[in-house]
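Next up is one chain by itself, shown in structure tokens, the form predicted on its own.
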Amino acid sequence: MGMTQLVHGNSELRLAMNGLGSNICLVPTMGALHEGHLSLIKACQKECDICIVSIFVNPTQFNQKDDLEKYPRQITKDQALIQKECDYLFLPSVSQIYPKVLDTNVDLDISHLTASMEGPNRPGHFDGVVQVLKRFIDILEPDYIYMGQKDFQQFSIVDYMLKKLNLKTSLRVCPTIREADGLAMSSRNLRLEPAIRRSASIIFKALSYAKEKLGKVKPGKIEAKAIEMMSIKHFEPEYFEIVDGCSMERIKDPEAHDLIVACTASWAGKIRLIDNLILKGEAELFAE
């Protein structure tokens, strides 16, 4: 592994991978790297000849203008962190993923996995997701594809994708990275204020409970009591749903189904927040 080599052009990049292995990795990120982005390249490094980080803030999947642009850039940071971590870091332009002369919308109904959760707080959210990775894909031809578990229901409609479009790229995910007092990993943490930061904990915290009351108290009931735990002083939960890791809906008999996930979502004072929990069985995507 040398240096990492940057890399603006789709063209340019195709040339500078050519002939160079046949396994190529990407792990698609928005910037604001941190451990949990590093996992990922770690795992990637594992099983790839060539392994592609890409920092693209995609504007199709932002429903609020005003998040779109607070959203946290600092290129100069993130190259450093990433230093001979990759071998190519991908930085396009807009008009490159989204050229005008090219419709690069993806005929994909996935309103089954979007009916719960981030789909109807975040309206367009996921079609602009899947628009971007395959648009990644397109220009790529990865044969792999990481992400974090931290967006449990995007890696879910994003391997949806790739199965019912009949893609050749797999999709491989790492567990979250939490810190120290369990809150996940993210680059929204960053604009967290301190004391909103400290009692952020508490979103683990009730995702743990659900994990200890599974099977012994009703669904809906620890759903009720998690939203009771996280609404403390300027925390506002949105959701806090117990589902199937499959098909998103949420359960009532936890015998009947063999991934069940908690999911939940709480804003911060102003940062919107998302984690989840696996209660019970596996992710078949989980990396090695």
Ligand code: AMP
Second form
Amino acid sequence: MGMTQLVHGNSELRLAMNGLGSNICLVPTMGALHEGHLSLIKACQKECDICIVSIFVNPTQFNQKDDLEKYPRQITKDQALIQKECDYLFLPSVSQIYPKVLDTNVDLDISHLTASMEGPNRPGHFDGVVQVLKRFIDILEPDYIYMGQKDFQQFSIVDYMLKKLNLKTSLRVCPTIREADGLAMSSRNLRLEPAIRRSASIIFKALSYAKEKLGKVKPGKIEAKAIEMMSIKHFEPEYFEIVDGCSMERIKDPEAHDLIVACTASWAGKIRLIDNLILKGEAELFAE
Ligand code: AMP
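Next up, the form predicted together with adenosine monophosphate. The previous block was the form predicted on its own.
And the full complex, kicking off with our chain again.
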């Protein structure tokens, strides 16, 4: 593997890729790269001829101006980190992804998958995710897209879009990479104050508690206890839901579902963190 080639323009990238191979894979990111992102790139390298990493802080998926403005941006550091890890680093501008002349909205009803969890708490977020992914697919025509389990509802919606719109791109999902204390790696962790960071392992502890109790205690009771566990100083849980991993609907009887996931979001000071843990079964789509 040589050095990563940096490309900004859509046509510049298509031209560079011309004739290079048939198996083109994309790892879409918003930058401030960490081990979680690197694990996607590694999985991608195993299966693909050409691995493209994109860094684009997509404005249409942010429902809070402050979160968009303060989202960590460290492109020089990112570039150094993946210098030899991928073939192309794609850094498009907002006007390239959303040219004024183009209607980039995607005509797709995702309401059944956005009725719970991140959906009501982040209005418009998943429309923005679908919109940006569709643009990347139109521009790059990847055979595979690699995403993390960390954003469970997100990858489920992206998979739905790929299938519903009959796109030729397939999704591969990679497991969540965690810090030593269990906190899921996230670009937003950079913004946590040290004291809050030290307490943030409570999220994984609550998820692990749910895994231990599933089948022994009613899901509703587990959820309530997990919320109680996470209600410590500086932390304000938004939701903790035990859902069917396909429908995203809360479950009552674990026996009646093959794939069960606990998903949670919590404010940690001014930073909103999300995480999830599979409690039962295995998600399809997982990369080797
Ligand atoms: P982001 O840059 O946060 O938009 O994330 C880009 C991709 O990396 C998404 O598919 C995320 O699900 C994935 N990702 C983020 N954090 C992790 C993690 N800790 N482990 C595995 N994948 C991750």
